[in-house]
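Taking the form predicted on its own, here's one chain by itself in structure tokens.
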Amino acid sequence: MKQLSPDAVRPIGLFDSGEGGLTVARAVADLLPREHLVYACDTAHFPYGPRPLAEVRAFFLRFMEFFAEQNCKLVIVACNTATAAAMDLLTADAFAIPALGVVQPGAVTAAKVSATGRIGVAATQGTCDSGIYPRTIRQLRPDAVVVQQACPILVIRAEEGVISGPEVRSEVERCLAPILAERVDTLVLGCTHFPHMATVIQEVVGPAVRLVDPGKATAAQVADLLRARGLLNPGPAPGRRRAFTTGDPGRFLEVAGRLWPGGIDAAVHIRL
């Protein structure tokens, strides 16, 4: 039996632009509940899809930073537009905390699940403009069709907290048409926001179509990794779930509580 390490007790740090990522640490905390989370969010620059890639970069930067004096052991970047901007320096293990990001991961369960190979995936403009899911997915799987629709307004709607409802479904109608009209029996989640409203999607892609929420998958990585390095954490007690934020914590707070009801147990104002 593999000796577990004393650092097993250190968090596990989140990082997203807004509320979004809430669903990988929900993930997380599902898979692994003992485990102590520290998400960060940077909504004082929300929405990060419009931002140039070196921008949302720099920001990512500052926030491993703030990581490691968290003392966090792991790093997850749930966002999508984050990892693509710091995909080179997350593949080549250039952080002294290991971090891992959510596309590959989705990218993996995407090509594997796929009956057709005709792949759609909804993000955000900076994500499909990086080209980073087509390109991962092709490298898995080099027959498979990837149609990418950028949804911003599905980003605005799920960080207002606001996930279903008339209005949102014909909103998902909208974004997703051009994916459909291509005929794809599988569709990414391509931000962390849209899992929030992963009922009104699969209400209109259809039973057909089959969604990959990146954040399952990752928090499935995340579980392997850390029984590998002997880093899971033994409990007993369920793990503390912290949240910082460069907005508003109280707004946080609120949005969440709708989001994922009792999941964060503090928020704090931060500057960086």
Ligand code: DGL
Second form
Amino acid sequence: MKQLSPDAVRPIGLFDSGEGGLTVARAVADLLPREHLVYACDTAHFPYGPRPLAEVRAFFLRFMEFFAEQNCKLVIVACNTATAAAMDLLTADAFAIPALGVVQPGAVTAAKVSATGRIGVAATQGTCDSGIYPRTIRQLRPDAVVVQQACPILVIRAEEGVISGPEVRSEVERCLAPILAERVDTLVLGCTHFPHMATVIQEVVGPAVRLVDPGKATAAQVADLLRARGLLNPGPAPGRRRAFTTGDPGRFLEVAGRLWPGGIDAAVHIRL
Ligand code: DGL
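How about the form predicted in complex with the ligand, since we already have the form predicted on its own?
Shown next: the complete complex, the earlier chain at its head.
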């Protein structure tokens, strides 16, 4: 019988500023229901979007130490802003634990699925200013025209757990109007908070625009990577899914329960 690595039962770590990375956790849980998840978020410093990237990078590095203490076998940077802030470290494989961000998988998918090469990116101010999406997409597809738009109000709404209704719809319309005016055929949800409101976003952009959720592409990459290294958890599903927040765990769990019913088992406060 094939010997199973004891490392396989270790949890996967996921990091975000708040509730946004739950969209990535959910995609991972859908694909890999046996995996234990350690979801850690920096609610005390939310939102990351308006902050200097150097500050976001420093916050993220503290969480990497936390994930090491939690004995994680892999870390997913389930935040585009933090991915942009630490891209050089992620690319250089600079951590003791393998870590990957959401931008590369999202950019690869967008470059592949767009028929016209006109691609929109809705993200935070920090992600837009970093230029990481246009740069990565054009490396893969030099003819691409990439139009970016920061949508901070949508980050706030998703963090409140408000993801539908007429007010959100008109906010989505206002945020996306400049991108839609550029006749894109593909829209990258370049902030992990946005897939929470994918239904409203798809209604607003219409059926001709293809939505790309980088979290889903990342989950597929994680499944491939763990499989290739013999690190898939062979235990019974569902795995344990615990959350850690620098904010109020009760509030986190209440909103998480609305965004992803039954997704998170427990939430605990951490001071980092
Ligand atoms: N969800 C995060 C992202 O993907 C950060 C949002 C924020 O804190 O501003 O960029």
